[in-house]
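Coming up is one lone chain in structure tokens, specifically the form predicted on its own.
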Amino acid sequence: MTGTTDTLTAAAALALGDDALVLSHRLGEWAGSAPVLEEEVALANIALDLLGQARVLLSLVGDEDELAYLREERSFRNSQLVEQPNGDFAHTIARQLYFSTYQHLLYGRLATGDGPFAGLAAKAVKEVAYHQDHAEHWTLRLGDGTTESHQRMQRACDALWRYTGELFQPVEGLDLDLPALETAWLDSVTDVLGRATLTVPSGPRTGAWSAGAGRQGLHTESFGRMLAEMQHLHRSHPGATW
């Protein structure tokens, strides 16, 4: 892409596309090991929705396959939240609650404008509404369930809290009222956690290395291993088709 506007659009498309691509792969890792069959299908469907979003966004930047399978770790611009390992089911649900709430608010705002992402956002916001509803349902079920499920859900929410601040850092090419977006996110997440009898984590959400470097290509240790797995087949058989 050429020109200042196109360069900025590409930067935003890469950040949003990488978020969707990486989280799609993480959710796909549940295949064959989800707690119940119904969740196997639900998580797979969410992963496919995110993969579809990633394909559209990455195609605005260049060849989607090359961008997904041939880039090095430092070239990815996803937030650190989406690359966090699945952990137990509660951990996956907390990650999904935090991200899908953000993504639903983000796409809702992008869909109302006339920018380069309006068309994608108008379609994706409907998908993400389901993702958010699914995460909220399980947050309530686990948080207000047994003592064990409550403790696991609280630990997951606490552990991932530090990665949420990065979602509201400026992204080149996206002209948004980020403070308003963050306030809406906090209000929504606080409401869900309260109804789930969970405590809103009190730790920092921004600062130094704690979270905020993913957009600059600095990722957590687990991301390199995930990327190697995701890219293995394509790199092992370059140019192969079937």
The other form holds:
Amino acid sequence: MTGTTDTLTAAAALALGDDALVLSHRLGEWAGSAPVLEEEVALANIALDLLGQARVLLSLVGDEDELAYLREERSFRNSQLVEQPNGDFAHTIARQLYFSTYQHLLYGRLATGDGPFAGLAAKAVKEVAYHQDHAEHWTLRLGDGTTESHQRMQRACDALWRYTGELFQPVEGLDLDLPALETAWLDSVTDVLGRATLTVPSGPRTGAWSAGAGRQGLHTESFGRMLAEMQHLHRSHPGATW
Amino acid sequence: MTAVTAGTAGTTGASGASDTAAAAEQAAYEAVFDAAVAADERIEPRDWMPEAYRASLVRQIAQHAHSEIIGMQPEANWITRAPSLRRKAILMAKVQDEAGHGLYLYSAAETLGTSRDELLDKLHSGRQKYSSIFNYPTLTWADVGAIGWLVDGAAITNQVPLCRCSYGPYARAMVRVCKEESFHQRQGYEALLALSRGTEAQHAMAQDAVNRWWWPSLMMFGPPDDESTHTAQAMAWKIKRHSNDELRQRFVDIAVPQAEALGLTLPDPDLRWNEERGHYDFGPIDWTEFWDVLKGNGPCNDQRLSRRRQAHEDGAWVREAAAAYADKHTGKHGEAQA
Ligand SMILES: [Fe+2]
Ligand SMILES: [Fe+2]
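Mind pulling up the form predicted together with its partner chain next to the form predicted on its own we just looked at?
Once more the chain from above appears, this time first in line as the rest of the complex follows.
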């Protein structure tokens, strides 16, 4: 049965690893353009934590660089939420709030078990606690700041809401009580948005496409362009080491 | 140095008698300051210091801080295209360090009574400069390695003596900064070495980058000593410890053997060891290019400054929101206490 277990672990590692890899890349796009110098440091910190997680997870599956640079778009298993373009700072923060809340709950669960991810999750959960704290603080400042920031933050929360359901779809190889995770996530996000004087979005939390979404290798259009940029140099020099 | 504390100097009455008294007091402060500098003691923020010393430090620290944050741009240009995850992590951490250096330095300037906002305004309006080196483009991945090796290398040569600068907060900031810069320098060297020993195309990429970055790196030390306007006074105040030409020579002497170890050549046919001087001789620097880039005609001057201004303008609503939130919540806190 080890073969099957390994395959299942690899499938889960790929999904979680791709989430971390792709979100890290998006956050890396902020370098040099953050609204304040402190945020240059903070966003880079988060991006580096995520990249570290991605490298551990992808290495469970195979060669990290082959996986990051030589797969086609349809083979990536990240959720669509993490690939969404940065947009304005509010969109970046809403994406961080939704994702880090999920990731914190997820790694908290994985860390308590004795599964293949327990070690990684125990370390990552501490990093992610900071990511969540950072997102929460900015959600409060933007939501309860000026009229403009409130409007921008509300728009961002609304726009990304439809990508949050996917996080709680079953992932092959992850044996978790997903409905409980989703309830905890909703409670936490509802609480933060409420304190930020924002309205919990009312729209659907998944798209209508029955074929699936990111976990099935179905991505949004901007993702292909992101990969083109990320993979171009590596692919231009086949077999080279860096 | 803590003997004399600022705050009383210069606050005098209008009458002739107190003018004379004030002049005597001023002279006494200056004597204490001069003695402290001569004795290699550190001047601290609360100490009395001549206005020209303060202004000169603010100008230098501001330019240094601006260089750190503008310098993020050419390297951030390659974060999204870094060719391996390991290199990507190293580069992201490096660009993050440069933001951190900007933070330390703006804080050091704040101890002299000049706020970060004020300095950023001066950067954005072109009234203060940043190092001209960042007005050159990063055209290939190898440029990231060349910047680490040469630009961070030149920065270290410039900055190590600043760790002994007479102004305490600047000197202490430099100790932290230099540690990180030497990391950057080693990582850049190592990235270039991998390219130089890699495929033919990678080697060519590394050589091309070194060809483009070598001369601008030598220009980082500033104009030759006989044309440098600030050097003499800065050296008397022990803000600066070595002349531009001395530091440039020191850098060349370190870089030449490193280039050999890298298996790359430096684009200067006149470069050779001079037994008599105990230094490498090098060819003439194109100072026309230096002054031209400084005046704004470099390949990226407009781009770097526009990008910086854009980021600042795009972030205005975020900073306003943070300020409004802080106001509301300290307000609430105040009411609760009342
Ligand atoms: Fe730096
Ligand atoms: Fe550096």
